[in-house]
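Just one chain follows, in the form predicted alone, and it is written as C-alpha cells.
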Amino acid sequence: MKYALVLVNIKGLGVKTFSYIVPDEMQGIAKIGQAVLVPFGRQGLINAFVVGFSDYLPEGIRAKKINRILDETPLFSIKYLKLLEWVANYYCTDFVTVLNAAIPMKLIEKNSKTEQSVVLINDNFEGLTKRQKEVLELLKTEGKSPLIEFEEKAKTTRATMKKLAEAGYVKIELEYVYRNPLTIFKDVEVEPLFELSPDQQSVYEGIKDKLKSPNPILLHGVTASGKTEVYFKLIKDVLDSGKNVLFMAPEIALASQLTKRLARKFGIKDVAIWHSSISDGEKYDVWQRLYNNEIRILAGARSAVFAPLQNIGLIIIDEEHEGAYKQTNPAPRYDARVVARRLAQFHQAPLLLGSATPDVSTYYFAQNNNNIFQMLKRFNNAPLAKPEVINMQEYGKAAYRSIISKPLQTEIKEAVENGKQVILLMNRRGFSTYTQCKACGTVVECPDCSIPMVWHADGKKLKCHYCSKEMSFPDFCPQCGSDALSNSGSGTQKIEILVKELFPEYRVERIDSDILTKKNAHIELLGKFQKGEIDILVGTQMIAKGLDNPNVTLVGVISADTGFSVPDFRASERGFQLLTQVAGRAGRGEYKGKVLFQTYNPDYYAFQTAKSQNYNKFFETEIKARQEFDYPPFSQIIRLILSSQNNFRAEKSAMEIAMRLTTMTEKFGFTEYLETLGPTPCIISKINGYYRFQILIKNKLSQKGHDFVSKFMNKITLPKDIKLAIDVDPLDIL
C-alpha cells in the first residue's frame, strides 16, 4: 500500500487519522499497530501509530513520508483499537488520552534487551590446543549459553572465544532476552489443584453451565469460602480448551499474591503479571509476549484490562466491589470492571465477578438475571469470626492514649502470647489527621487544597494527601499567632508507635502506601507476615482483603466509624464492605478467630449488618434507599467538575453549563429521565489551587441518556482558564 493512515499522539484531535507516504524501504515492513515517527506541522517529528493503509490520498492533501518505524513489532490490532475507541466514547474523552493510558509510551522506545550467546557449530577439535578443546567440550555439554556466563564457567576470555568463532568452531550471536517480572517467584514449585468440596463442586458446575451467558456472572462467597479454588478449576478448563485467561485483582499487592498462586498451580512459563510498578523493560517484554500469544494467564491490577492478551476465554475479576478498579485521576476516568465487560463481549468470553461483599449494583443485576452463585459457608464449614463491638463511649477514657481500648489490649496480648498473629486496621495514613490551634480552633489546611494537612512523624512533615505538598510544623497559628498548636486524630503511623509502646517486645510492622516506595516492598512485607516473622501488622484497607494467613486469630479495627460519616451515597456500602472484609482475615485456619470493632456509634444499620456479616440484610436496606433517591443501580451518575484558580469564574461556568443542559433536556422532553443537580461547590472545594464546582446528572435513560449527555458535552467550549473533568460512574462525589 502506498499510504499509511496514522493516529498522531496529540491530545484533543480525537480519532482522526492522517495520511503519510510509506517509503520504498518500508514497503512490506510497515504494519498496523506499529509505532512510527512522522513530521507534523510546526511540531516537527512526533510519535504516531499506524492504524490502516490505502492506495489513495484524500483530495487536496499533500502527504509527507513516514520518517522511520520506531518498533517493527506491532503494539496492537484493529480489534484492540476498537476497544479503546469504545472507552473514549463511554468516558467522554479523546482517543489519544485513552491510547496514552492503555499503551505505555515507553513501549514505543526501543526497550528490548539483547545479550550475546554462544553455540558450538563444529565438534571436530583436531589441531586445537588442550585448553581450547576443554572449553569446547564444556560448551558441547552445556549447549547454547549466554556468553558472559559461559566465559565465567569455562574460566576463559573474550579473546579466546572470538578466536574460536573466527576459526569456525563456535557462533556468537545477539539474542533478545525476556525480562520476567516474576523472577521473584522463580523457586515456586508447581502443585496439583485441590479437590473441590461438595459446595465448591456444585458452584463450579453451576457457573460452567452459565459460561455462555451474555451477562456477567457473580460468585458471592463469604471470606475463606474457597472461591479461588473454584476460579482455578474454571481456569484449567479454559486452558484445556486452548484459550487464555485474564485474572484481575484490585491492587498491586493482591495481584502479586495472586500471581504467585497461579504460578504454583499452572507453572511460571505460562503466567505473566501486569501493573504500574513493573519496569518499562519488563512491560515491553510482557507486552510483546502477550501480543504474540505466548502467555496463557495474565494476572494484574486495573491497567491489565488494556494489556493485549490474545484469544481470551475467561475474564475473572476478584474482589469486584473494590474502588481501586476505578481510575479517578487523571483522565480517562475508566472503571476496569466496565471495560472488562466490553472486552468480554469483544472476545465472546464469560465475565466472572467474585466478592464476599459485592457492589450493590452488581448484586442487583446478577440477581435480576439469575446469574448469581453463593457460597455462604467457609471451606470445611469453619466458623466465621463473629465481631464484637467495643463502645468507645464507655471504654474510650480508659483506653491507651484514648485510642486502644483495654479489651483490645488484652486480646492482642493473649493472641501473641499464644504464638498467633494480629491485624490492626486504621484506614488513615499518617500520624495524626489534623493540626489544630487550641487558642482559636483553626485547623492547618493545605494552602492549595481545602483539606487539613496530615502530620507524618517519620518525615517530621505536614503533608497534603491530595496534592502531595509538604511543610514543616508551623511555630505559630496562621490565624491568631498563638503557639498553642497540637496534632489530633490518628493514622497508621500513630497506631504503629502506640502498639510498640504498649508491647515493646512484640514484632510490629506497618503497611500503607507511604512505605511502598521500594519496588516489591509489599511482597517482602506480606511474605514476612506469612512466615510468622511479624506479630502485629498495622495497616490501611490494603490489609482488609486478600490476606490468607491461617495464623491470624485476631483482627482489631481501631476506628470502625471511619468512612460511614463521609457525605457520599456510597458511604454506608463502603464502610460495610471494609469491616466485613477485614473481619474475614481472622480465623481462616484451624484456630478460632476473633474480631473487635471500636466505635462511638454502635447502633448504625450498616455497622450492625457488618457486625453480623449479613450481606443480604444490608443489601435489602441499602437497595430501598437507592431506589427512593434514584441512585445506582436505578440511574447512571455522570459528574461534571468545573475548576478554576478564580472562584467566581469556576462557579459562573458551572452555572452556565447547568442552565444549558436543563434547557436542552426540557426541549427534548427528557426532564423526568435526565435530572440535573447543581452546580454546588464540591465537598473538597479546592484542590491544588483550583476552586471546584460540580454538576451531577442522574441518567435514567441508559445508553440513550449517556449519548445525549456526551453529544451535549462535545459542543461545550470553555475559556482557557476553566478546566472541565467528566467522570462517568464516579466512585464518590467529594
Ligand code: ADP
Second form
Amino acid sequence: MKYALVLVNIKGLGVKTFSYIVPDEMQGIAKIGQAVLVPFGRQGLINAFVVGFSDYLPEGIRAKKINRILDETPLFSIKYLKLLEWVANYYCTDFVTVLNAAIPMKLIEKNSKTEQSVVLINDNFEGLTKRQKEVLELLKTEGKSPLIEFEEKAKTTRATMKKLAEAGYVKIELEYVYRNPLTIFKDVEVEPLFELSPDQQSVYEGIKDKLKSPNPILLHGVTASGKTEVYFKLIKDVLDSGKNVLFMAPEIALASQLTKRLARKFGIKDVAIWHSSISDGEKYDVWQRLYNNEIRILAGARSAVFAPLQNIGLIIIDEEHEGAYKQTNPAPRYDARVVARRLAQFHQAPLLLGSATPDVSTYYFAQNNNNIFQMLKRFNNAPLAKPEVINMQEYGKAAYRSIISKPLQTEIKEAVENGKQVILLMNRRGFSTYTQCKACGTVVECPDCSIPMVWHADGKKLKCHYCSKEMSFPDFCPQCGSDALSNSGSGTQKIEILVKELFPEYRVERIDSDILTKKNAHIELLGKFQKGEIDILVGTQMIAKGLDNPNVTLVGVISADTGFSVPDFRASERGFQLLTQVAGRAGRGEYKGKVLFQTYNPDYYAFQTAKSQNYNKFFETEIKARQEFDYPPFSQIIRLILSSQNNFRAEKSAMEIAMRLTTMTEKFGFTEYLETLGPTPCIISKINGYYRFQILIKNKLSQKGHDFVSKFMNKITLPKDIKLAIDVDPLDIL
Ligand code: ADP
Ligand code: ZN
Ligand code: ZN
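Follow the form predicted alone with the form predicted together with ligand ADP, if you could.
Okay, now the whole complex, with that chain kicking things off.
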C-alpha cells in the first residue's frame, strides 16, 4: 500500500483525515491503529493515527511522507474501525465525527514513547536546598512517576528536575509508567461471591442457556431483587472461560459504585473504569491496558462502549432504560445500547440488559425472542413498599391546601422522629415553574427560547433551562406594563424552603443539577445522606437512581403528575419509570417503607400501574398505544431538526427537504417502508435564538428504508445559516 490515511487533531480545525506516503522502509511495518509522526504545514511534525491504506491518492492531492512510526503496537484494530463505520452509517453521520467521539484525541498528543518518567536514584539529600529536598521527598513517597504529572504535583519546573538529574539524584527515563490505580479503589477488600438464592439460581441458569442467542437478553427484576449478584455469577463464568466483560452503568456516579463492587468481588488488578471524566492520562493507561488484554472487566458509562476491550465474552448494561445511554448532543447521537448490540455481534458475545423498569421497546423485542427473565420479588422477600395516593383534587379541604399536604407532613414527622430518613422527589429545578402577569396572563419567556423563564431563589434571578440565560425579575409586564407579576408553580428550591419552614429542627438538603456547578457536590451530599447526616433529601430525578440506603422509610413525591403531562410519545413511559424507581428507594433494609404520591390525576393508567408497581400491566396498555400510532417499537423514528436564526428560512429549508424526501421515496419505491411527517415547528419552537422545524421519518423497521435515508442524508447540502441535526431513535420529539 503506497498511501496511508491518517487522523490528525489540529487546533482550530479539529479532527481530520489526510493522506501520506508510506516510505519504503515502513512498508509492511505500518499498521492500522499505530501512532505516527507526520509533517503538517507550518506546525512541523505532529502526532497522528493510521486509520487506512490505499494505492491511490484523491485527485489533486500532493502527499508528504510519514516521518516515523512512534509505537509499533497499534492502539486499535480494523475490526474496531469497522464498528465505528457501522455507527456512522446507522446514525447518518460521518466517520470522522464518530472517530472523534470514540477515540480520546489526547491519546495522540500524549503518546507513550514521547512521555517521560522520573525515578529517585539517590536518597541522601545532604547539602541540598530546602526546596530541593521537598521535591525529592515527594518523589520518594510517590515512587516512579510520569514526569509532567510529577512536576505539576511538586510545583516545580523542568529546569529543576534536569539539575537534580545531572546531580545524580533522579533519573529521567523515556519509559512509560501507568498512573497509580484510581483512588476509588481505596479501602477495597476482596470478598467472595454470595451463594445465590433459589430464585436467583434459576434465573442464572436460564440466562446461561440463552448465552448463544444473537438477540439481547433481558433481566427484568424489581429494585433490590438481586440482579447484580446474578450478573456477578455470570461474570465469573465468563472470566473462567478466558474471556472479558464489559459492564455499563448509565452515569458516572453509578459506574464508580459499580467498579468498587466489582473490584471487591474480582480483585483490583483485573478491573478498570472508563467514562468521560477520567483524566486523559488515565484514559491513555486504560486504553493501552485494554488493547494489551491486561483488563478483564471494564466498567463504565456511555462512552465505555467505544473503549477497545479485547476478547469480549459478555456485555451487561444495567438500568438499561436510562436515557443517559443516548448522547443527544453533539453528534454522533449514538445510543450505547445499540452500539453495544453491534459490538456483541462482532465478538459473538451475549448482550444482557437489566432493569426494574425496562424500556418498552427492549421488553417488546425480548418478549418476542423469548429472551426475558423476571425476578418480581425483592431478595429475601423484603417487601416492596406499596405506594399510597394523596388526591390533591381535594384541594378545597384545608389539609390539601399546602404544596406538602397534611398527610405527607405527618408521615415526614413520624419518620424523622423515629430516626429514619426521608426522600422527597420534585422533578423540576428552580423555585417556581413560571412567572406570569396577573393582569394580561403573559408568561415571561426567555428572549432566545420559546420556554418560560424559571425563578431561582438562590441567585435571585430568572433562568432559562435551555440556554442558561439569566435576567433579573422584571418590574413590569413586557406585554401590558402592569406590575402584577408573580411566580407560580413549584420547583425543588421552593420545596426545600418550605420543608425547612415546616421542620426547622430537621437537617434538610437539596440535590438537583443546579448544585452540580460545584464539583462532586452531588456525591458528597449523597455520602452524607448515606451516613445519616441528613434527615430529608429533596431533589429531582437525580435522587431516584441507585440510592441504596436501608434507613430510608419514606419516599414522598410532591407532584407525581409532572412527567406525564409532557407532550411526547415517551412521557407515560418516563413517568412510570421515575415513579417506580423512586418508590424503590424506600424500605430497602429491615424497616418497612412507605411511599406517598401526591397527584391531581389519580385515574391515569400509567400512574395507576406505577402505584401498583405493576410493570407488566403498564406494558400491556402502553404497547397498544404505541401500536395504534405506529411509534417505536413498531417503527424506527429518524428525526430531522432544521434550525436558523431566521424563522422563515428555517421553515423554507425544512419544506424543501421534506418535499425532496417524499418525492425520492415515491420515485424509488420506498413508500411501503418510509413515512415522512412534517415539517412542523418543534414543540420547543426556539432554542438559543434558533427557530426549529422538525421532520419525522418513520421507518417500518426495514434495513432498506434505513439505508435509503442514510444515503439521502449524505447528499444534503445546506446554506451556511441553516443547521441540520439528524437524530436516529430520538429520546423525545419536543
Ligand atoms: P438489584 O441489582 O436488583 O437492585 P442487588 O443485587 O443490589 O439488587 O441486591 C440487593 C441487596 O441484596 C444487596 O445488598 C445485595 O448484596 C443483597 N443480595 C442479593 N443477592 C444476595 C445473595 N444471594 N446473598 C446475600 N445477599 C444478597
Ligand atoms: Zn401583562
Ligand atoms: Zn433560553
